[in-house]
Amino acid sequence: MAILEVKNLKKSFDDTEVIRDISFTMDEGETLTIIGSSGSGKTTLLRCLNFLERPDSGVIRVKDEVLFDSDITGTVSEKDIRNRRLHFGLVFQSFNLFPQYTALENVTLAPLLLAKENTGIDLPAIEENARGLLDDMGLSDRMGNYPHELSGGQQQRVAIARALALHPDILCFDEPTSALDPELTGEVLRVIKDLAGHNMTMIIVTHEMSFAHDVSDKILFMDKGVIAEEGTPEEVIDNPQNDRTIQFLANYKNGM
């Protein structure tokens, strides 16, 4: 059974249709990578899945639970939206860490806020889990550091730990290395590959084609708000059939 089902998702801003009739499914433990030119709708799709934007129409279902259905979803409370977001974790391209908090505090903040709304949560376990996640990220000696004391790669690894702290069903990455110097990109990509090796269900938006080929179970190529081509890395990257996909990938092979 699919862990995520997206059906006929649409989103417009004013008169501009940014995503148009997007449908796809993914299985638990699968890594799905979304590629495409800037402006093709990739980030908007991630934001709709994470309920940072409300879709205009369509259906989003996780573990057979309907999170959004434009035919039946009316007014939704902020608490309901927060609960729906818990199914997803999102790692932003620009880290978005809170500068006034240490690495450890950044990771524990959201679970502690959630604990205030839900009785029975083990508070000491929140810090223990956060310490374990930062240790997994290779940051055991940086837990007390503030974001400005960390490199870009270290900040992004804190952001990944923060996203994992709420135990999401699906972890999403929006261009996780675009704000990094090339020499720092590798350390973040290694963390993501390790998560894939441990069967973390992930959706990754990236322009790193070699990485997308190596880490993905399935690739979607988006163009002008639609899925123009989808398949395995071998099908989409090695042997694309859509003319727009061929043109897009040729730019990377030519060094762009």
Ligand SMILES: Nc1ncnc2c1ncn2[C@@H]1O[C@H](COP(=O)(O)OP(=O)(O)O)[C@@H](O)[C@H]1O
Second form
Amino acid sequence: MAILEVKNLKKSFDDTEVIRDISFTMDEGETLTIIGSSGSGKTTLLRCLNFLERPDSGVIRVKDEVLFDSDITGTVSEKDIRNRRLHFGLVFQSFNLFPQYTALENVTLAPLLLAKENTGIDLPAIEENARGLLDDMGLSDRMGNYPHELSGGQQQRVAIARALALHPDILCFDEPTSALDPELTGEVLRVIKDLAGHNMTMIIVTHEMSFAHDVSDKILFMDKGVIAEEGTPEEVIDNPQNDRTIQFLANYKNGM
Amino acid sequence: MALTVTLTLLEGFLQTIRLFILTLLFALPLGLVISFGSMAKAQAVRVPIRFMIWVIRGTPLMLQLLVIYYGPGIIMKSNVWGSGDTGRFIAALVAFVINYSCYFSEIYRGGIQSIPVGQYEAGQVLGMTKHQIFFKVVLLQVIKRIVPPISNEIITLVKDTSLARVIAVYEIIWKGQSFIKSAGIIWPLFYTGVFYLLFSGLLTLLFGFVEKKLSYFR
Ligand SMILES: Nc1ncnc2c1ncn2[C@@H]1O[C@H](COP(=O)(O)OP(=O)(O)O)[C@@H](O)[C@H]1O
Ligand SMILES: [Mg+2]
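Please supply the corresponding structure for the form predicted together with the named molecule (the preceding block corresponds to the form predicted on its own).
Next comes the full complex, this chain leading.
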């Protein structure tokens, strides 16, 4: 059964339709990559999934739970929204680490706050888990450092650990390496690839085509708010059928 | 003579310090309330508050002191401030609190608005409440950014307290000046400057310390 189902999702800002009727599903453990030119609505789609934007219409379902359905009216409490968005994690292009906290504290902050609301959660276990995650990210010797003492690649890996600490069902990445110097993208992509190897369910927006080809089970090509083409990496990247996809990939190879 | 002058000036300085501390005590929190008002989504709140800030920051504190002290008596035909030294001191305090909370509110607003929206969004996707995001994520960053401008404002306040003399609050300069008439000497006036220098020097050290304490992050 699909872990995520997105149906007829639409989102406009003022008069411009940014997401125009998007539907797709993904299975547990899959890595889904979204490619497409700038302005095609990739970020907006991830933001809708993470409840940073409210879709105008459509349905978002995770496992058996309907997280969003524009046909169901009535208001949702802040607490419900918070619970629903915890199905997802989001790693931002610009990391957005909290500057006043160490790497370790960045990872433990949200789980500790959450634990305060729900009794019966083992506090030492939270720190243990955070240390383990940072260790997996290759940051065992950086746990006590503040974000400004870390390189961009290290900061992004802390951000990934921070998102993982809440055990999201689906982890989203919005161009996780676009803000990095080229020599630092590798370390972040490697970590994401590792997660894919461990069957983390992920949606990745990226412009790194060879990485996308390598890591994805499925690729969506987005164009002007719709999915213009979807399929395996071999289908979409090696044998694109849609004119727009062909053009996009050609621009890409010419080093846009 | 030196002793008499010192004691008299100390008495005036006590009044200066009292005005200074009480102004901060009220204006620092009130400024926060006003800054939230000036950022309110509702126009009915935001517009009048911005207007008030514009008026207060756009007119001299001296004028505000006079209006606040004499205004109620003339308009309402009753002296709301009560008579004597205490009444004048309270009127001065009210004027200072209004004036300084408007200045502080603009500093707070600048500090709050300078926090990148990504900080709020990171908190949101981590399931934090608005309350948690403000207190656990944003607040310390705001404090770090506003310490320098707030310190400037506070050091200005030390010197601005002397304006209270226009409604006969006997602060230190008033006391120093009184020796010109009574004893024909001017040096007590210079002596008051020493008090100001020492006090603002002390504050500069204190704020430098706070800035340093907050320099562990960027
Ligand atoms: N908050 C917003 N208000 C108005 N327009 C927006 C907003 N966010 C995004 N857009 C517009 O939506 C379009 C898609 O943006 P985005 O989802 O960021 O695309 P992508 O991530 O694929 O580059 C762009 O034209 C952008 O200007
Ligand atoms: Mg984008």
